[in-house]
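Taking the form predicted alone, here's one chain by itself in C-alpha cells.
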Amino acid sequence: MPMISLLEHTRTFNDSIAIISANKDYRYTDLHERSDQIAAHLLGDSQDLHEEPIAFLIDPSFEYTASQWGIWKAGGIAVPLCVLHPEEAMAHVLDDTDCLRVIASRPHIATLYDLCQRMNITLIDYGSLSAESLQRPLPDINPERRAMILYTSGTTSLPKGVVSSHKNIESQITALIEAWEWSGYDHILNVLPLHHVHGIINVLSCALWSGGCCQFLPRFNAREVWHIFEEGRVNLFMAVPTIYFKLIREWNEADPVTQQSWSQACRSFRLMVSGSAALPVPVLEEWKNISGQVLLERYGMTEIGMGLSNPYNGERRPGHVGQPLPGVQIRLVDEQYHDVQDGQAGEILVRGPGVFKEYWKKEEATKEGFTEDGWFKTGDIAVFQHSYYKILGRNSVDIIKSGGYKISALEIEDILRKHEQIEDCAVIGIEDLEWGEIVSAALVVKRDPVEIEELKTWLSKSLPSYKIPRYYIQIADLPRNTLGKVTKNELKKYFNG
C-alpha cells in the first residue's frame, strides 16, 4: 500500500463528492478507482515506476487528477505540461526530464503527436486507458522520493525543473490546512492552470486532503466564475490579481439588478485568497466594497510552496504578505548574507520541509540556490515591519510578474535574437494596474522596422501567448553602463515618455 499521505488521507472520505468536472461529480471512491487503475497500466509488468518522469496534458479536471494521482500510486514523477504551451516549450520539459511517456487527453492528442513521434516518446491516449478494474498489488512509496517537477521561470534563459518530494508536497499542504482553517464542509473553485502550485497545491490539493469539494472551471470567464458563485455551493476562491481585476469589470459592466446578487453571493464565502502576483491597494478596495471579502494576500513560489501569509483570524494588512506559515522559517538578509534590521530591506531566505528537494539535473544550480547552512535564496526582496512582511519586489529585473505568472525576460530575448531583423533586444515588464506588469520589448533593428504584428506571429511558435511581449519600441541602441550592461530600470523611461 501506498505510503502518500494525501492518497491515504484521502481513502476515508469515500461517497464524499471530491470533485465536479464537466457538470459531473465525482466522489472520493471514483477517484482512487480511475487513479488506481492508471497506476497499474503505467507499471504493466513492473512492480515500480522507481521515479520515472510521466508526462500529461490534460485540462484541469477529474482527468487531470486521477492521472496525476496514478502517476504517483504507480511510483513515478508527475511532470504536468501547460495546456497554453507551445510545442517549443513543450519540447523542452519533455527533453530535460528525459521523458519516455506522456499521457494527454483526447483534445491534446494531436498536439503532441508529431513532437512525440520526433522525440520516441509513447503517446497514451487517457481514454484508452481501460476503465475495467485491475487487481494489483502498488508499490510503497517513501515520502522522500521525488513526486513531481514543476518548470519555473528564472534568472537563466531556459525554465528550471523544480523538483518536490512527496514530505515537501504534505508539508505545503498541511501548513495551509491549518493556517487557512480548511474542512471537509469547504468547496472550492478552481480557474487556475494545473502545471503551477497555486492551482496544484494551494486549491486543488488542500481541497481533498481536507475531504472538500474542488470544482473545475478549465476556462475562464468572468460571467460564468459569478454564475457559480451565485449558485450558493463554493465558499472559498483562490485567484491571481488580474483575475480579481476581470471580476471587478463584468460587476461593474452588469445592470444594478445583476450587481446586488452577485455581491450577496459573495457574502457566504469564508475567505478569498489572492496570490502570484502583488495585488494593487486600489484593487483589493474596490473587491471589498463589491464584495464585503477582504482578499487574503499570501507569498510563495513554486520551490517552496507558500512561506507567508496574512492571518485567516486577523488584520489583512493591504500591501503586505503577513507572517511565516507553520513550519517555515524566515529571515531578511543583505548582499553578505547577515541579518538585517526591522524596517530594512533584505532578501528572503527560507528554510522548513516544504522547501524543494533540488533544481532537476542542476547540481550546481541547486547549490548555489541555498546558503551553506541550508536556507534558500528566493532572490525576492522585503521588508518586516509593524510584525508583517512586505515584498518590495526582486533582487533581479529579468524576472516578470504579469498575470499571475513569473516569466522569464531572458528567455523571451534568446528567442528575439533568432529573428533575422532583429540585432539586439531587451525586455522588461512595465507596471500596469490589471496585470502587476505587462512584458515589454526594446528592440534593435537590422534594417527596415519590424511589423509588430508579423513579429507577434512568428513568436507565437516559440512562447505561450502569456509570455508574448505586448508593447514595443524599436530603439537605435539600448541604454548600457560602463560594462556594457543593458540598464533596465533606465529603459522603462523610454515607455513611458
Second form
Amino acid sequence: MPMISLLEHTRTFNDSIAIISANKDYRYTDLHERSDQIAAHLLGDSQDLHEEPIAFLIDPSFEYTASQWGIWKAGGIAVPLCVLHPEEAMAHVLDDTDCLRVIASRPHIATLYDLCQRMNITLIDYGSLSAESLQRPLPDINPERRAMILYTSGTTSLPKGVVSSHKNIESQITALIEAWEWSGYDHILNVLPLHHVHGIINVLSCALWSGGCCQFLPRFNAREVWHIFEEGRVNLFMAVPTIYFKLIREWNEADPVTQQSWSQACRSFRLMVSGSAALPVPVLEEWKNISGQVLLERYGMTEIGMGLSNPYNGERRPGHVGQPLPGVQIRLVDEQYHDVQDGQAGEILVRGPGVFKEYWKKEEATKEGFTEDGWFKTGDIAVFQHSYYKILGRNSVDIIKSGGYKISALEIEDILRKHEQIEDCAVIGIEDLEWGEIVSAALVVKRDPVEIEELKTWLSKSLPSYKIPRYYIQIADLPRNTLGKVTKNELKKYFNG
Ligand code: MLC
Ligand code: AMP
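So the form predicted alone is up there; where is the form predicted together with ligand AMP?
Below: every chain and molecule of the assembly, starting with the one above.
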C-alpha cells in the first residue's frame, strides 16, 4: 500500500512497543491499525484529503499519536491544538487555518463544543471513531506536501502558523537520530506539550522513527518523573531547563535515601538533553552532581527543527550549543547580512532540508523571514568561538522565553490595552533562574490602580496561564526614547529596583 515514507518503514517494527500511555502498552501494529481507521474515517468517500488542515485537541497519549498519523496517512495537514489554551486562543488557530474538522478526546469535547458550533466546524469525538479494520487504499503522498502547522509567537501580535512539509519533518528527525545515535532499544519519557517541535519531533517522532518506545506523562510533575526514572525502563530524557530546575528542587526536598535511589536511577541513562531556552550553567552543574549526567544542550526553533547541538560523543561545553547538526548550514551575519568573523556576535541564519516551507497564508511574512538567497533569519544572536557556537540573546525585546515557551510581548500588550482601566502598557521578560524569563507588565492606568488578581482572571479568558504576566508595576509614564518608542531595557530596571 503506498504511503508516506515517514510512517511506512515503522510497519517493520511490528510487535515492538511503540507507546506507553495511561499505563497501557501499545505496539507498532496497534498504532498502524488505529491510525488506518482514523484515516479511513477522515477520507470518507474521497481518495485524498489534499492538504485539508485537521485540528486535534488531545493530551499527549496514544490517541494523540494515532490521530496525527491518521491525518498524515489520509493526506491532511496535522494541526495540534494546545490543551492549555483558552477558547479565544484556539479560535485564532481554527480561524486562521480555515479548519473545518477537529478531532477531540473526551475531556476536551466540552471545551470545544460551543466554539465549533459557532464556527461551523465539525467536532469529531475520538472515542466514537469506528474501530473497524481498514480495507481501502491510502493516498500516495509526495514528501514536498504540507504535513503540519504549528503556531508560534513572533514579532507580530498573534501567533503565526509554521508550515512544515513531510520532507522537512523527515529531515529534522533523521538529523537527530544520526547525531544522538537513536536506536530501537531507546525508551524515552515525554513530559512536554505536543503542540511544539521539542515534544513532537525530538521526543515522539525520533522514538517512533527509530523503533523505540515513547512513554507519556500527560503533564509534567517532578515527583512522578522521578518515580518513572526509578522504574528503570527509561534511558533517554529531553526537556526544557525549567524542568531540570524543578527536578533538582524536588530532589533537594527528598530524604537522603530517596535522593540516593533517584540519583542511582539516572546512572543508566544514555542521554539527557536540554533545549528550547538557555540552560543556566548552575543548573547544568547541579544536575551533574545529582545525576552524574552531563546535559547535552542544543539549539532549535519551530521554523527549523534543531540547528545546533553539543556532541553526543565529545565535549559538551557548558553555556554553548555546539555545532551544526547533520544537513544544517549555519551562518552568523551582521545587520547587512554580511558574515561576521569568528569571535564576533551575529544573527544566526539557517539553511537546510529541515527549514520550514512557509508561514501559513502569510506570503509577505514568509518572504521577510528569508534572505534573498534563501537563508532563514532566526532573530537569535550568537558567537562562534573555539569551535563552538554560543547563544547570546535575541534581536528583539518583544520576544520572551518563559518555561521554554516563546511568548510575544506585543500579543499581551494588545490584550491589556483592551482593558477599560488601562491607558497604556509594556510587557517584558525579567530574568529568572527557574523560568528563564518571567513575563512582567508595566501598566499606565486611567484612574484608580488596577486590582491585579482581577486583571489576571480577566486575562485568562484570552491567554493561557504561561502567558499571563506574573509581576506588575503601575506607573505614571513608560520610559521612551526620543522617537517615542518604549525603552524596554530601561523598563527592566524599574522591576529590579
Ligand atoms: C506556570 N507558572 C509560571 C509559568 N508557568 N510562573 C511563571 N512563569 C511561567 N511561565 C506557575 C503557575 O502559575 C503555577 O503557580 C505554577 O507555576 C505551576 O504551574 P503549572 O502550569 O502546573 O506549571 P508546570 O506544569 O510546572 O509547567 C512548567 C513546565 C511548562 C516547564 C512543565 O512550562 C512546560 O511544559 N514548558 C515546555 C514548553 C515547551 O515545550 N517548549 C518548547 C517550544 S519548541 P501556582 O502559584 O499556581 O503554583 C522550541 C524549539 C526548541 O522552543 O528549541 O525546542
Ligand atoms: P520556538 O519559536 O518556540 O520554537 O523557540 C525557538 C527559540 O528558542 C529560539 O529562537 C531561541 O531563541 C530559543 N532557544 C532554543 N534553544 C535554545 C538554547 N539552547 N539556548 C538559548 N535559546 C534557545
